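The chain that follows stands alone, in the form predicted alone, written as structure tokens.
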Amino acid sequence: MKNYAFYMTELNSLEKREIPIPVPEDDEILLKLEYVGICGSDVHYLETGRIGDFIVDRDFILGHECAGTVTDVGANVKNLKRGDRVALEPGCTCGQCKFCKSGKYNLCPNVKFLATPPYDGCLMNYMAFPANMAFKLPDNITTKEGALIEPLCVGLHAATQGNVRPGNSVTILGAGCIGLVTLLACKAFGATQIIVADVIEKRLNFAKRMGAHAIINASQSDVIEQVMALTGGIGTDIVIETAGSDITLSQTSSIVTRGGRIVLVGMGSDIVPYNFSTLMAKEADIKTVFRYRNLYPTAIRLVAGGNIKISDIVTHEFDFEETPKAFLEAIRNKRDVVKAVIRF
């Protein structure tokens, strides 16, 4: 039994190395990884070496969307046992600060989040992790689906921040992985008109197959005009921006209906021109999203119950040995790769 990990050694370079198999501490499990998803943040770190103030300054392990099988447990672990299949929530918070104690632990300033410098990620065969952040998967959920629970939680949090309710109309700007899981979340929450806009036709076709009621190719049509035509000129109750584009962010105030809600998920430029006068005349709310909180059990139940078919977002699958190839494909073929996963 050996443990290997892929290290980012420099920009656009990954190297496989043998590392020790960790011994779980009293409150930890030892997990044999089976699937790891490639997130846009992983690709961004590999391409640029940083996201905002988070800078890769040493050899670094990527990956934070993961699931696998428990192979050992620490002395204090009672809720899990060897052989259990689990999905990991990748952020371990302090539990003591104001934000943790108020339930908003995603805002904890002391969070240790996988693959966010200085903390290594999970692209390895075996890893130890706190048992209280490992969520057991029902028999009818695969570990491949378990690795997709993490991005699904982002979509669920976006829908929650937008207060999506049955009968609502929603525009989602961006049909990448996060846009698609947001679409799935809004469907599960009962939205009855979901419009998705993007510039990549393949992603729009995915959105249509996954339940979007209308799609708009923003490279061929004016998104604002199209949304107004589809909504009788009033816009949608909720607008969720997932693309992280200055253009789509600027469109949100024009698309949202009076008294509606805007949710910002995508991370774009630090400073963006924005028409606040249009927004103020509508008395619309703006909410932002930073990861998620208290949603892993809900996400797992929604997938287990058949309410959300999360595996539909996967377009590419690679073996662990093909990890460098997988990342190269994600970098060079962004128009076709909607979601890639690595299989151990």
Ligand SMILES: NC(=O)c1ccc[n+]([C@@H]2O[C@H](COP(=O)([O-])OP(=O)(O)OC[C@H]3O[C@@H](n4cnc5c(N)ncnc54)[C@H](O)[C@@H]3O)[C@@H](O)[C@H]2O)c1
Given for the second form:
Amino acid sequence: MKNYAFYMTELNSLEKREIPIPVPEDDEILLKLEYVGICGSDVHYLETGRIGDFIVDRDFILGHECAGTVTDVGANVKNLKRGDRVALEPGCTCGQCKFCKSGKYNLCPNVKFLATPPYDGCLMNYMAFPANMAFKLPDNITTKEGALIEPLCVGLHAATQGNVRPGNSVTILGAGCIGLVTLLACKAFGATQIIVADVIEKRLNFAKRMGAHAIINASQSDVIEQVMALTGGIGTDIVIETAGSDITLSQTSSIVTRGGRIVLVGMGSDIVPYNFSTLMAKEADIKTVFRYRNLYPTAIRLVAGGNIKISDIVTHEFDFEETPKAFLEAIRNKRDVVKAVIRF
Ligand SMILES: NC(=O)c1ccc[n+]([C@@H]2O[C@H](COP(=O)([O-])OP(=O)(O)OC[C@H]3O[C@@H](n4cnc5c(N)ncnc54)[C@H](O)[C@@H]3O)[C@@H](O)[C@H]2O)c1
Ligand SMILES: [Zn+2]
Ligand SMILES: [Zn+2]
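Next, give the form predicted in complex with this ligand, keeping in mind that what was shown is the form predicted alone.
Let's see the whole complex now, leading with the same chain.
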């Protein structure tokens, strides 16, 4: 039994190294990883060495979307046993601050989140992790689906923040991984008209196959006009921005219906011109999303129940040994790679 990890040693460079197999502490499990999803944030760290104030300043392990099998448990662990298959929620929070105590633990200032400096990620064979952040997968969910629970939770949180209800209409701006998981979440929540806009035709066709009712190619037509034409001139109940571009952000106040809700998920420029008069005349709300909270059990039930087919978002699969190739592909071929996963 050996343990190897891929380290980011400099920009665009990954190196495989042997590391010790950790011994789980009393409240931890030892996890044998089986799948790790590559997230846009991992790619961004590898290409640029930073996201906002989080800076990679040493050899660093990427990866935060993961699932595998428990191979050992600490003395105090009662909820899991050897052989259980689990998905890990990657943010360990303090449980003590006012945000944790209010249930909004995603806002905990003391969070230790995998692959967010200074905390290493999970691109390794064996990892010790707090048992209370490991969620058992039922028999009818694969560990590949387990690794995709993490991005799915972002989509579920976006739909929750937008208060998406049965019969609602939704516009989703951007059809990358996050736009697509948001589409799956909105469908599961009962939205009956989902319009997806992107500038890449392939991604739009992907969205169509995954259940979008209408698609708009934003490089060929005016998104606001198209949404109005599709909604009898009133806009959609909810608009969810997942592209992270100034253009899409500025479209939200025109696309939302009167009294509707805008949800901001994409992370773009810090300061952007925005038409607040349009928004105020409609008395529309703006909500934001920071990761997710309390959603792993729901996400697992939705996948287990067949309500959400999460593996549909996977476009590329690589072996652990091919990790550098997987990242290279994700960097060079952004159009085609919607979600790549690493298989151990
Ligand atoms: N708030 C959070 O907690 C959270 C969590 C995860 C990701 N994110 C953010 O969500 C965003 C999306 O992530 P992703 O992994 O899906 O990225 P992605 O780059 O794969 O997807 C973005 C999509 O937006 C499309 N797009 C660009 N300009 C457009 C335009 N003018 N009109 C329509 N579509 C346009 C792109 O073609 C692309 O398909 C990123 O900004 C990411 O940082 C936020
Ligand atoms: Zn992610
Ligand atoms: Zn806290």
